[in-house]
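In the form predicted alone, a lone chain appears below as structure tokens.
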Amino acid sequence: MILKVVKGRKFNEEFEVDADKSISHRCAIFSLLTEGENRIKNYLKAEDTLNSLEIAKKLGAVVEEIDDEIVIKAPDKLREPDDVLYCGNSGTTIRIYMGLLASNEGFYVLTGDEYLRRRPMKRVINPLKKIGADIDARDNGNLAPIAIRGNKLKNFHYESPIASAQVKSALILAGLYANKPSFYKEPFLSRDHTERMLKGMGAKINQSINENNECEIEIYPLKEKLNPLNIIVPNDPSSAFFFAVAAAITKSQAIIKNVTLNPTRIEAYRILEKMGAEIDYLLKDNKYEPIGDIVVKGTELRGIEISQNIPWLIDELPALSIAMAVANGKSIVRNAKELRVKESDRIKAVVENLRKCEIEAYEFEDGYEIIGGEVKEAKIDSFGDHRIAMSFAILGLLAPMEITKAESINTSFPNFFNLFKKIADYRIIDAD
């Protein structure tokens, strides 16, 4: 599919985007954990999401939609399924899982789309095996498909090279299930809807940041079923971070609408704000998780340089490349490595597109520079990423842009379309 954005226009208008991809995910598997019925809300039917979804069907869980709402109720001993249980392409559905069913008897096979067999795998497998986890996979245990033989597990005392929600995740819930308390280190507080959402539900986790600003986070043993979730699955500030940076950069006005405001999902506002926008969060509710408003309006935008908290913002590094290309001056992204195993090398994606764009950037090896300028029209390379892909239709509201292999939009963001038609004129070709 072939995405041509031919004119924006400036704009003053409300986005309810998406339901969170992150907290969506988190609810079908932590599903599995609980007695009783689960019942959500707003949960996202995106493709990656419904897979989760149905691997929890595969696993033994009841799944029914009532209404507006999907009840889960899990079964007594996860089964053993019949076939192998499909991710999409979802790093979070795989790697989550990954420590979920090293720690449940039985056999497993977790693959998915050509994107995420590329991606690595150690990251999570490596640790997993250490506490005694029975996981092979292809190309020296690195790449999906992953055969997972579920045993019990030992206790562990962690320290994570990376801040990595997904790793973490992983091990928090292999840590549930070992003999004895378990401890996790990671360098940086990474996302942590896991923790948030696992104490709510009544499991014994808890996190202390120390004086090095590194996470420490001590496991306890499960001693009984977890309570059943009953959650408003709040909207995705990373989807919706699209919108704020159209505003951004067009000197329009979005109002993003009942998006969570945990402080390490909305990092990339912050920065969007350091550069210039004018940007509030107006607080409704703070249950599971703080929920509310953002108001974002476009200024003139500068330069900036980011090195810090990169965990909270790794996801929305594209879309603020898009920021940086038409900002006053140079910017600058440090520290920033993991995206060369996302979805694609998001490094190159954005570095060799932007110079499509006639805007001058610079590759590092963990990260690039960006000397803002004026955007001209190009053939956007989206190298099958979806957050690559909408990064570069937000920049077709200041040029024409034609984005190759543009379906991959539809799996995580399916509303993208109408909502972007708001604010832009585009036409969608089939690549045949």
Ligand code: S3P
Second form
Amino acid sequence: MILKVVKGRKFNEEFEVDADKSISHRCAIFSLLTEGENRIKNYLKAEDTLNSLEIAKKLGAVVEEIDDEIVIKAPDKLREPDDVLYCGNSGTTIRIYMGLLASNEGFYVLTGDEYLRRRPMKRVINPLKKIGADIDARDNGNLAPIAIRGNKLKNFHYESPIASAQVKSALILAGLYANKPSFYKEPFLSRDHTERMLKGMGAKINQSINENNECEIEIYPLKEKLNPLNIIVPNDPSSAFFFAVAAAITKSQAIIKNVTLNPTRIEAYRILEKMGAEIDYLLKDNKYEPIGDIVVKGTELRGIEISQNIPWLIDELPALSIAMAVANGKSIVRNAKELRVKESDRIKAVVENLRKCEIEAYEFEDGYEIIGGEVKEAKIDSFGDHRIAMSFAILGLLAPMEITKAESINTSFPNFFNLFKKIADYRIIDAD
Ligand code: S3P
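With the form predicted alone already on screen, would you show the form predicted in complex with the ligand?
The next block holds the full complex; its first chain is the one shown before.
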């Protein structure tokens, strides 16, 4: 599918974006650890999270949709599925399920689409193998498809070299099924939905975070099943951020409704503020997560250097690069090597595509430099990556953009096209 953005306009609009992807995945997966009925409102019905839910069903969960709620009942014991478990484009699905399946009896094969099958899985496979997991995968145990024979795993003391919520979540699940308490450390706190949700469900998990945001976690084995979830999934601040950038670059106003205000998720808004946008955060609720509205008013933007708190804004860096492309002066992103192993190599995707728009941009191994300028009409290669496609759709507010493989937007944000109508004229052409 090609998305042709013809022109944009200045706006003052409310955006009720789709539900949070990270929290929705966890609702599907963590329901499998409970006894009773999990009641989930506002579950994200995007390709990625529907794959997580489909896998829960293949593992024996009964899933019903009653009014606006999804109700999930877990089986007593996970069922061995009679086919491979398909994770689509989703790193979160494949990596978190690995931790659960490696520690539960049965034979499981996890795989995904052509993009997911290129992404590194050793970061989860290796620590799980060290505690006795029976896992193998292509490329010497690194790439999907992944075969797992689940069994009883040992407890662990693991210091992860990377700040990754997917690795952390997989290991926490393994720790819940281990024989004795386990210890996990990450060099910088990654998004902490897993800890918040599992604690809320009755798991014994102690987390401590020091002044440098290094994070240590003790995980105690489950003595009994967890309490079921009763949750309204907040909206996704990463999805909403495309509209925040849209407001910032067109000097418009976006009122973003009901998103999680978890500090590990809204750092990109703080950066946009530092670049000159006016932003207000209105806290409205606090269950599992702080939830509220964010109001973004666009003004003249200035360039910025970012090298800190990267895990808290990693998913928003492509959208931030759009703000950088129109800001006054130079912007630099460093310490963001992880961008190379996301849904696409996002360093390459950002730099190559900005250059096509006649914006000066330079690639580093761990980031990029962007000199703000005047954006020109361009044909963009999204590399099949939803966040690259949506970022350049937003740049289309300033000059016409033709974006390939835009169907990837449906992996995380199917309602994007509807909301985008409020601020832009666009056409969709079916074949690439
Ligand atoms: C996610 C964690 C992040 C993020 C991804 C979603 C999650 O990756 O980039 O889009 O839901 O756990 P890391 O595992 O690198 O933190």
